[in-house]
Structure formats: C-alpha cells, structure tokens
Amino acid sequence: MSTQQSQTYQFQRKIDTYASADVVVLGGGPAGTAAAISAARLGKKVILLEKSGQLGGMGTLGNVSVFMPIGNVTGIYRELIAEVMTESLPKHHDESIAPQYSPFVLRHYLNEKMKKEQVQVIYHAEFIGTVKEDRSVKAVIVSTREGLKAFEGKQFIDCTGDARAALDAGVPYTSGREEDGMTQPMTLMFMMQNTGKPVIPLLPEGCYRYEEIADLPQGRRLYWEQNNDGTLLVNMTRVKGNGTNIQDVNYAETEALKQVFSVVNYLQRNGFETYALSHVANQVGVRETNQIQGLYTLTEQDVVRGTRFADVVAQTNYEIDIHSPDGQKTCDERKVDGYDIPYLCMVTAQLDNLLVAGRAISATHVAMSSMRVQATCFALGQAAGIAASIATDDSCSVRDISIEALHRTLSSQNVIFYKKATAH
C-alpha cells in the first residue's frame, strides 16, 4: 500500500454486452470446467470465462499435475481419469487414487472438451466487477482483449479461488487462520527431467545453496515420479504470505522462482545427477485465500468427526493438510476417515442466482485444507452447474433448489455417494 495519501476514484462507463448465456461460470479450473460441463449437459447455454490462456487451473497454470488421493472417484473427476490417465481409473470409486499427469495433455484435453460439450470458452477474460438488480446479478465485466465487456446471464457460478464476483457483489468473507488472518503459504511447482547423463548443477546468481534437508524451504523432500517417462514432478518451495495480497504476490513470485533453481542444484547434488529443470509452472500456487460466508460453514469437527449431510454435493476423505501459514518448515497432517460437504456451503445469503465452487467455499481454515484439492473440486463444480440449471428451469433461487432433484441429476451423471444421510 502507498504511503500516500490514498486517492479515491469513481470510475464509470458504458459498456457492450459480449454475449449473454443461461450459465456464466468466472474461472476455468477444476470447478469451473466441471460446472459448465455439468450444466452444459442439461441443455443450458453455458459460458465459461478464463482470465488466463488455458484451463485446468493450478493443474496446468500451476503445474500441480498430480491428483490428490480423496477416497471418490466419480462423477466428471471420474470421467477425466477414464479418458486421459485410464491406467489410473480405479475399479470401484470408492478406492483412493494420486495420479500424475502432464499438465500439457490436460490443457489439451479440457480444450477439446468444451468443444465437445459445446461450452462457449473465453480466454484472456478477467473479472472486473458484478453489475447486480435487487438479489440477483445481471452481468459480470471482465476484461478481455477487445476491452472492457460485460457478459449476461441468468445464473452465475464464481469458481475464481478468491470469490472474486462473490465479493464483489458484496458477500461477506474470512480470510485465513481465525486468530490472526494468515493464509497456507504459495508454492512455485516444477517438474525435472531424466537426460540419461549427468548433468552440472546450476545455481544462479543470487540463488541459494542448500546443503541439508532441513536448509530446504520446507525442511523435507516431496516429489512425484510415477510414470516411466522420467519426470519428476516437485512441491518444495514455500514462500509465506496471502495470495491476493499484491505485495504478497510479488514476492513469492520473486522468491519462489529463486527457491526452485536452489532446489534443482540441491536435487542435482542429492541423488538426481542426471536430471535437467524441464518446466517451471507460469505462476505460484495459492493454496489458501478467501472463504466466503455462506448458509453453512464447513467445520474442523464436521471433517474430523464425518458429518453425513442430508444436502451432500461432494465426499472426500483427503487429509487435514496445513502448510504453516507463518513460516515454520512445518505441516499439520491428521488423516480423516471420510465426510460430507453439503450444498449450503456453496449458497450466499445475499444473492439468489450466485452459487461459489472451489476452495472459495464456505469453511473454516483447518476445514479448508482438507476440501481444497483439485479432485473435491471438480466434485464442487459439478453439482453447482447442476444445481444452477435447476434454479433456471424452476425460476426459484438456488437456495430454494430441490435437493432431491439435485441428487437425482448428479446420479444420472454418474455420481455415486458413498453413505448418504437422511438428515444432520
């Protein structure tokens, strides 16, 4: 923030409607392709935003290419590992499964997909603002190549990771841990190459030397090689901070970049002598930012007990997985047997045609680590962009959406629940 005395500005203009849809879904990721295929096969014409130039969010943008293990396999998440990684697709989906995979065939495979689906896909599209009437939003705007354009629909589904348009149009919001407000801390992914040779270490200038595990950012090996085409996939930097703060950002962005040159020389040092940095992720991963403040938040008790939901949408037994928010070389992990997210946590009190898909779900901080991960977010889009269609077809608010209907969508697409409560 400029120390200045800060200048305020009103900022006002026309601006042309680009196109206008049943569905508009901000943000490309795993929530957001998941919900617009799902509201796609329902006959609605969906539109899906993406401010940057491919899909698949921090799996390929971020090149967080392996699946994390969350105990369902189903549903849309099923379908992609049927039809891109079939060597993975487990028999029965309740079986846990963390495959790797090449963010570049997803990024290609997400492509055509929406193609298929028959998805209008706007790249280079960044939300701006909401342009809302009463209890509704009208229009987003959003940034794109050609300007400034707004884009209309009947439903919208924020899937940004921060509930940019959630916010925005004023629904209330925490941010990180409950006493202090920090968040998990970013992580630059990057992934080596097996040459076959030895290689000379390289370590750039105003890089880091590191000689010991416990030098490393997060004092501790963690990488991926599951496939026999010598790639290694690897999470070992850590840099502090909150990813929509922009002091935050342009530092880990910095600092990252310099961490994962000092752990390639490290690696190169350390057991993988014949392999070569191949691909650096085109930004840091943020695992953690804003959670909005829906219907009903997602607790520490409700992931560690199991709670069972009578309004289930996804499942997932995925560890408590905390990064120190404040830079200790430390995780929280607790493995959890398995729990419901319910609908309600995707709903707002303020806005009848809004649903929020992804991590940007109503939850707390310790409840958020466990549901973040990309497969329960695929979970999360799917039944938005079903319940979005809903909500069209029966003119109500998709707080008012029958659950049963819902649950009877979802299964004719191919979800299956593991145990589904009556009530809670």
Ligand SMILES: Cc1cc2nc3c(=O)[nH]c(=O)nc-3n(C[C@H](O)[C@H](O)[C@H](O)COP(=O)(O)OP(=O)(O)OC[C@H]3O[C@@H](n4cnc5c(N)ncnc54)[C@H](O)[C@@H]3O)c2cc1C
Contents of the next structure:
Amino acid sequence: MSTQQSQTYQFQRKIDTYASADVVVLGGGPAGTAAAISAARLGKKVILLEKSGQLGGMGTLGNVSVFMPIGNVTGIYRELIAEVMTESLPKHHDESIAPQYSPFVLRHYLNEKMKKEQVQVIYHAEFIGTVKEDRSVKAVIVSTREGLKAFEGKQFIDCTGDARAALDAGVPYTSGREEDGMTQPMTLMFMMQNTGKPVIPLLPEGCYRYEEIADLPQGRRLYWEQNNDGTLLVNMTRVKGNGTNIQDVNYAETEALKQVFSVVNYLQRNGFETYALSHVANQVGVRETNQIQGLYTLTEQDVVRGTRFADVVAQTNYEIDIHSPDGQKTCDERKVDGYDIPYLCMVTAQLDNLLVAGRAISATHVAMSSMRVQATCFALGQAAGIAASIATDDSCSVRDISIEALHRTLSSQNVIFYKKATAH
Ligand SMILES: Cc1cc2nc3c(=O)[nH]c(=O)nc-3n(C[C@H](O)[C@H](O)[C@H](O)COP(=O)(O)OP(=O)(O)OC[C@H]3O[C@@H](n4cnc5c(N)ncnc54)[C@H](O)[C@@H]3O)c2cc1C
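What about the form predicted together with the named molecule, after the form predicted on its own?
Entire complex below, previous chain first.
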C-alpha cells in the first residue's frame, strides 16, 4: 500500500559497464554459489553478484544453520560437507544427513572457495533491472557501492530466491497457495549459548511473556543442539506475510525481533536457564516468494508419486514441509519417498540465455515446500551452471542444450543420481 497518489516515472540513465563475463550469477545463496562454481570449473569467466556482504543466502545471512536431509549427498554439496563438516560426511551418497553447522564458518568457507574457483564475487551488488535484446538478456543493472553499474554476460543465472531478474525480463510467475496466494511465513532465526551458569532472563520493553507452549509463535519448541559446543539454534519465531511485500517485510523485521527476545525469555525460564542470546540473524528468513512459470512446473503429484524425469537435475526425498501461511500455529509435514526435479523447471519460454535456480524454480506451493531446502538448491545451482556453460559452448538457447551432455558433465562433476532417470 502506497501512501502517495499513484504516479509513474520514466527513469533513464547512461550506465557504465563494470565488467563482462561468460556467466553472470545473481544471488550468492546455495543455488548461486553452486552455479558459479560449476560454470567456473568448465573454464567460464563467472561473476557472482550478491546483494549482501556474505555468501550462503538464507543458510548464513538468515542463520538457517542446518542442512535438511534429502537422501542424496552428492556433487558440490557433498564436497562442502567433506570440506567443512567432515565428521558428517556419509560413506554413501544416498544416505540422509542433517548436520548443524556454524554459519560463520560456512560464510568464511564460501568466500575462500570462490577465490579458489576463480569466481569474481561482487558483494553489496543488488540486481535492479535487465537490459534485453529480443529474447536475450544482454546486461543487468546493479546497484553497487560505486553507484549503478552494468554487468554484461553471455548467460545469466537468477538465484535471487525471488526470481528478480526473470520477473523483470517478463517471465510470468505465481506466488503462494493456489487458492489465496498466501506464502509460508517468515522466521527470524537466532542462537543461544550455554554460559554454564544461571543467567537473568531478559525481556525488553514491548516483548511478550509466553507462559505455555501454546503461547509460542509456532505453538511448539523447535531447536537444534547437535554440535556439543553449547550452541542452541532456535527456529521458533513466525510472522505471516509475503517476503516480497514492503509492508509485510517491514512488519516482520520488527515483530520477529520482538518474538526473538520473547522466546529467549521463555526458554531461559523453561529448561535453558544457563543460556544467553548470542546471535540473531541479519535479516528475517524468507521461505517462499515467487515461482517462475517455467517450461515444466513441479507439482504435488510429482512429489507424492515420485515422478522420474529423463532430464532430471536433482533428486530429493525431503518431506512436504509447509509452515502454515495463514497465521495458524501448525505445519503440514508429509513424508515422501523421493522424486526427480527436471531441468525444464529452471527454463523459461521467454528467454534464451537466462535460467532460474534455487527456491524460485517453477513449482506449485506444495512442491516448493519440499524442494526449497538447501541441499536441493545446491544441486539445482550446479546443474544450472553446467547448462549455461553448455549453451555458451554450443551457441544455443538454454532450452535446446543436450541433456545427454548435461548429464555427462554432472557426472564428471561428481553428481550421482540415486535412481535411474526414466522418461515420464
Ligand atoms: C527460517 C528458515 C528456515 C529454514 N530452515 C532450513 C533448514 O533447516 N534446512 C535447510 O536445508 N533449508 C532450510 N530453509 C530453506 C533454505 O534456507 C532456502 O530455501 C535456501 O537457502 C534457498 O536457496 P536459494 O539459493 O534459492 O536462495 P537464498 O538462500 O534465499 O539466497 C538468495 C541470495 O540472493 C541474494 N539476493 C536476493 N536478491 C538479490 C538481488 N536483487 N541482487 C543480488 N542478490 C540478491 C540474497 O542476498 C541471497 O544471498 C529455511 C529457510 C528459512 C527462511
């Protein structure tokens, strides 16, 4: 809702090109970091543009700090586990792990990894708009610490989580539940630390005093303490709204912080008497916003029935996991046996040189609730980076790349599928 009379402006500027690359990746979360690495490993010049000052997306910036199990620890995700949390590495790729990690260590690891992989990362670089020529994106306009700059590329991979570039370039999208457009709620993650001695419960002015579990924002206690170092990772706040709506996010950022202090106070009186608040995520965590309408849309039926696709790019058995979008204190959690995500979920009908990887791929609300977790986003990103490289080498549209070449290159980058792909 705007407070002013509706008015539109034309905004024209001459903007200098800052750099050009074979592959420009927008957003440095799980999908974006994997996309950048896989393309760079194929000899491509890669630029990764990240809005914040850190890589890892929700996994670091949003302090998610747990990898949910997907039953396939493979490719770049497996490499990350091997290099950062060796003790969690499963012997076989088709096992499930759910390690809790330090977001600070992962953040540092990703910075160093990008240097090793020769990916040029531009921090504090927020995508603003696309410059198109027919069916191709020629450049993206980015707000940087030096003002607006253009970045040219042969291929673009939109890993912003919100499909920002795809939407700007005219790709149709959906958002939230089919019936009312409501998205999963936002959560501000935080950590507490065991100090080993009683702490005085904290409750700043304006916060809530929760007495019962039913009073808590999610109506439940949800935390992890797996690392034996006194770190308690807490996922217990919940604010209704859409993470791409200005008013909803404004409300969520302040309301969720109130909830953080209130939950801390509750925990300090209920089992965590020696724990102090040690870290609050830099921004409220956003689970769901926009899904592109791609050449294939992953559905609830695909997830429930375990559909297999000839152009599979990621495999997961993570459950359907919907935090109630409408303010109820419930979760719709349903186990699934495993399914494929096809390449066409990342491809649009409108653009020849742009792919969308990560949580904003073409999927229904229910399907998205299962595919959105980090390990799956790493897998999608890795496949997108390879696909963009192939499209560059073969001078073709991302729609027309050889799936055989995509699978061969995924395999050469140590991606293993646990179920054989069959045509659907
Ligand atoms: C509260 C919460 C709890 C969760 N719990 C878990 C869990 O326990 N385990 C798990 O595996 N998953 C969990 N998830 C899901 C998971 O974290 C996300 O779905 C996943 O990180 C999505 O990856 P992504 O790369 O698609 O996008 P994101 O992680 O959202 O990363 C997008 C990146 O793009 C950047 N960006 C955005 N807009 C722009 C722009 N205009 N220009 C440049 N950069 C931009 C962002 O700063 C960010 O770095 C949780 C999510 C939330 C919100």
